[in-house]
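What follows is one chain in structure tokens, specifically the form predicted alone.
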Amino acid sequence: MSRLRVLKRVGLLAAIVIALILPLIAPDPSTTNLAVFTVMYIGLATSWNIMGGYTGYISLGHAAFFGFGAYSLGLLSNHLNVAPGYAPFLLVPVAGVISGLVAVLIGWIALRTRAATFVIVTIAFMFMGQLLAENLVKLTGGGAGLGFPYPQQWGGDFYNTPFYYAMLALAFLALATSWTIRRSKFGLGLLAIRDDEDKALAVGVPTRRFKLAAFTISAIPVGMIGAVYGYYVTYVYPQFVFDPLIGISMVLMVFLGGLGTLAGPVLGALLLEPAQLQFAYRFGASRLYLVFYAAVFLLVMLFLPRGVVPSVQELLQRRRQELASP
């Protein structure tokens, strides 16, 4: 085994322990607040990476799961009177299942086209669950929003430690379901897609079908995700859970770090989430928070295109050609 193998697994290991321990050594709200948005943004660019990393569909509409995942779960917790504490916890795959058929309806419609017009329906699709939630009033709230049992024996620091083992459990899904389909024949056809969807098409590749499969399977921890957080923030409204800014968020995380690869959507949301809630703490009021995605955005695009990971992956493989040759 190489030592560049053993310092990976390493540095593997020791990033899980650090996740996994880290309530425990740094228990401040602060501190774990900020730890459940950014392993939060990791789940969902790792979902959203299935999709638009493997085949090469951009969908900036996947808010729409991250939100029909949210109501889902306020709605089944408030007709059902769950209790709160853990028992909501058990709700967030049924929440997730709805995101997925509801995945199903629009993947149908959308997947019969391509590129920009592929972008657009999605953000159209996106827009159409946000004004469902704002029009059904009488099932949805409307404007005045959702509410959420509220767990109120979860008080103090201990407040957020239930949410962020939650939220990076549906990390580690995502990613274990990225990681398994990267290495499966269904990966390889995806990969096809991208590369070329007419030979993929031609020698074989179901194209249809694996392209409906991945924007489903991308969309079921979204919605998961945005059931969590739903019962995290104990209220939501359409307008912030069926947000633009989340969908772009999570594309722009995945080429920041690398895109179609398994630790860029880790490292892109590591690197992006921190800062972005830093400058919506400081220019929120304002938006001004806005410029700076705006500005990471347009450096990626002109410097880092392929991302970060691909980018230091063929720096260290000219070095150790340049290390070999004579």
Second form
Amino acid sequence: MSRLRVLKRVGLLAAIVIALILPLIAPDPSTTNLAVFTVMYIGLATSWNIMGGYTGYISLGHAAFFGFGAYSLGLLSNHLNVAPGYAPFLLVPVAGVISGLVAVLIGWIALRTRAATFVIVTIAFMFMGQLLAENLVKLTGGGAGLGFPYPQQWGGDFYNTPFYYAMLALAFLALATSWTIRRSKFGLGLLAIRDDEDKALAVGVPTRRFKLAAFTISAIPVGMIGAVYGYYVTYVYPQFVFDPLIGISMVLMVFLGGLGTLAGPVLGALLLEPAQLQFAYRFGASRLYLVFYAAVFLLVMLFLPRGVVPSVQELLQRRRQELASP
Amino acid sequence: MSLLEVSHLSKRFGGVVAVDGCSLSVAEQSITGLIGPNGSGKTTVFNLVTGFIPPDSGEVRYKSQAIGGMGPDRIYARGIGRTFQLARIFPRLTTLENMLVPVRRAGLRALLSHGQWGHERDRAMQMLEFMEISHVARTLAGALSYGQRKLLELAAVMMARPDLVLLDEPAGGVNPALLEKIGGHIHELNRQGVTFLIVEHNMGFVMNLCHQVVVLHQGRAIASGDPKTVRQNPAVLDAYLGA
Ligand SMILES: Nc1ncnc2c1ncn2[C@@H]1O[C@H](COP(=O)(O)OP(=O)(O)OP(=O)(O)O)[C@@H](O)[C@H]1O
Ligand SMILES: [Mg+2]
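Go ahead and give the structure of the form predicted together with the partner chain, now that the form predicted alone is out.
In what comes next, the whole complex appears, and the chain from above leads the way.
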């Protein structure tokens, strides 16, 4: 058992080192671009998991926070005349705070519902965000989109690198948050809510406050990641950041990797995002990759309903027991 | 001194009057039984006292303070714990994790720290040992037998040191050997100062354990007193014979 633990530690360390030096060993833009998006989804899926996995409230509208984050950063840097370069990154936490405030508002209403109703309400809020971005033309530019500062000075191979590290930092933040919560009494309360919300109330878990806190905590990194995304692509449109597909992607990754686990969302993003980018690249804008997504979703639900990580854990456990009792 | 004072409590569900002007009191340090035929409103009284459903009228006082209108979590924080008629545990948490869920004081430091668990964990293990289920501490609670779940539910409720515990049929669906154990645990916890209000159909269990018994019939308390006297009360006999 301790050998497995050593192996796990070494693997983790190796993964961190590789993540940190990736732009040095594979500097070509197509690879770093892939890395930016994959790490982005690691962060998104990990954050979503705090609400969806731990608390069991499936939000299909988390793209709302992605959109609010992106628009917040774009508008702030335009209005404050922030110079392109590293400066806009300094505003990313502000975008996170704004998304967090939006989450408090949305959560305050949406969390009056449970189960399927909650799912629908979150989708509705996501589309309301999209409508706001489209219709507040004076503020957001409406359907014509919103431009960000463009860091021309980062030419060539280097261009993607700052964005990669920004996404990586946010992914680490999300993972650290998720890990801390999982080990805390607060996290245990969230898992209790997932298992039996009324019983949790009966043993003193302040369920409303806990759910709202989890919802907000899971929205903040999503907002920050949306902000970095907007800056990365330099131009955003309402329907491409308040995008239901972004919301569904994070959910699918978590389900594939393992709902409510720490490693699951990471694994899900590592498996799905490169595949999705490949599909998008091969079949262009046809969004044919949606078929692929649907197929993956079906397969996961049918054969791995609990996701990869819990299934593998179970397998290992069984092997260990077999070895222990010959 | 009465720890819990219920006065003129009423609750109707559509056409059904589940609790109808019910008044009862639970003396401090006592084990009080709440008995009555099926559908007489016992579980509904529990739900009203613990804040799970709001009463139509009437008042609940605990330690002389009105607790009506408070949510279940706040009532638990005040020191009233409860179990459910069909044992409810968190199936995808381990037995030990189940023990650590209860929250009495939700300070931010306490909620986010991991270090403070050492002490709480020790207490949880002690309690599991007391209930004789410490050997399944690391088992998922969903894999426990029904009897073990009953013990776990009782053990977990005790974690936040409640002063009053409402047990809804602690002996329901439990074999005689375990029944005796549960009775022993309740007796011992009571000796340590915990007050109990117990709904139970098993009369032997009630007569053995309870100092006081309240009889509910069609949502009203029709008799109360020490077990032997209540048992011979004609109104009670009538209620049970379905008059
Ligand atoms: N949530 C509810 N909605 C509608 N009717 C209810 C509800 N809860 C209880 N009742 C009704 O109220 C009455 C009292 O039910 P309650 O569960 O309190 O009885 P009880 O004394 O606990 O019975 P038992 O011994 O069978 O557990 C019953 O007629 C029941 O059908
Ligand atoms: Mg009942």
